[in-house]
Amino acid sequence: MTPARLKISTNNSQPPADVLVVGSVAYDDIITPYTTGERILGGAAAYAALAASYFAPTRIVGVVGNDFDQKHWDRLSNHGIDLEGMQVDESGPTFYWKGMYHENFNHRETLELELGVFSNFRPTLPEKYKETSFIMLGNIDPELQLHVLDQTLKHTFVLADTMDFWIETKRHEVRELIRKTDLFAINDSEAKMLTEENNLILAGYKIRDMGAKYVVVKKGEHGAYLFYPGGVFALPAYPITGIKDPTGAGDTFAGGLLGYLAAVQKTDLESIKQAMLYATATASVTVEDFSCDRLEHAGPQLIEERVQALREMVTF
Ligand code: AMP
């Protein structure tokens, strides 16, 4: 099925290129201030993968457990999403991370975290998957973030996001993976805690200098910031007044930033600001229900309505 895309205007006639997305594909429970969701679809490539596919044609490489309902990789394969690289393995259950949030939704604390079959987990691409040119390792175990770029053959982009619990547990492999992207996305209490800094800025800094070109912090209801050669920028969020779960909003993030590069084929600092207005503008729909629901939903007019808004909020 070909999902209904965003219309993005590029000098040239050329479809846009394919996203390569590898992540957590999990169940979550999550405590809001307000309510709860339990055994919801989530984890990093569901959202990523979602996002993109707004953009790009997307394919996905995880795994789930034998405890993962169909109706899941219809709402995957319904937006186009290409499920040839995801594996099922039926000897134990789907990741699981349960996370509530605290001080209206500006402080998450992971509850219980259960790896189940990422466990035994070894991501090999299909071949048609090895030629992708956009990459994003999502938020996985990094040493498997590392296999997966390994095996790819020309990648022009790849993009990296990463999480408290692995800064934790394998800081090395993080650093190693940060010296092999392009453009690293943290948010700003894991880039305080992985380079043991409190100021915000000195952190994005500390993170180029660890090997990656590209740098954004993301500060949540705050926006993000973009470190680049010689500079920072900065974007705002778009303002939401009904959020109900702010989780999976960095991997739409993200998602949307990749798939708006992939769509116009380009990488330039000038487009990455673009593609930081695209992703924002779709994160803002994830936060509005739990799990996928809304960003799955939303389609892209409501995105493109969001962007322009955007625009003209930063426009002096
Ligand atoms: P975000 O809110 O963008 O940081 O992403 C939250 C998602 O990440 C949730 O749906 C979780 O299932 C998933 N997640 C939580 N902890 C981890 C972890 N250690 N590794 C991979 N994915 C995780």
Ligand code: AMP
Given for the second form:
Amino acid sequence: MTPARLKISTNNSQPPADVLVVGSVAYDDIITPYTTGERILGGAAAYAALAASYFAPTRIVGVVGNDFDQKHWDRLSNHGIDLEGMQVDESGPTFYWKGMYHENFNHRETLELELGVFSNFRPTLPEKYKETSFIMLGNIDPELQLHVLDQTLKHTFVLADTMDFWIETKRHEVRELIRKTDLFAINDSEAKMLTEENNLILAGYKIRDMGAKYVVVKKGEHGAYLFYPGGVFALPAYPITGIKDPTGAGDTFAGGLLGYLAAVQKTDLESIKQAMLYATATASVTVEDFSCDRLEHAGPQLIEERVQALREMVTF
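What about the form predicted on its own, after the form predicted in complex with adenosine monophosphate?
Excluded here are partners and other molecules; the one chain stands alone.
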């Protein structure tokens, strides 16, 4: 099934390139100050793949267990996502996370975490995936992220994400990953942790010095910074008045960013800035409902409307 995609204007007459997303697919229980969601679809790869599919043909590599519901397969395939790379491990349950957000969503607490079959996950790329041009490595073990890159035959652009746990336990591997990444995405607290630098701007530049050409530091409701050779670019978040669940917003941002680049098949600075605009608009949709529900059904027109609103916000 081919989903409705955004009509990205480009001088390139070629169709969009493929996007490969590698990461976790999970079940989440979410508790917020206002309401609760149970047994909902989650995981970095699910959010990122749905976001990318609004822009370009998308492939996903992950693992689920013997409890994964057919309806979630349908949700992904109905967005045109290629599922050949998804593994089904019948030996146990799907990765599960339970978290609680506190007042104003400024702090998140993990209440339960059960890796299930994800603990044995070793991503294997189908043959046709190995030449994918645009690759997103979700925040799984950096050794697995590097393992994915070892399987690729050629690629144009690699975006990688990480999290505090890997920075604490596998700092050397994270730094090796950064050296092999075109764009490294990280949130503000993790950037400070990785660099041992309290100033966020200095932290962004230090990560660039580790080897990535571009670094995006995600600041949640305060937008994102892009660090590039010679400077820094700042973009605010789209103003949301009704946040329900911020889970997956950063993964949506990354998937949307990579999807846009695949659509235009350009990776220069100006294209990355434009990609951040579309990524921000796409991520704003995600937080308005639990799980991937709003992202799944929003449609390209709403995302385009928010892109135009953001343009007006940042134009003098």
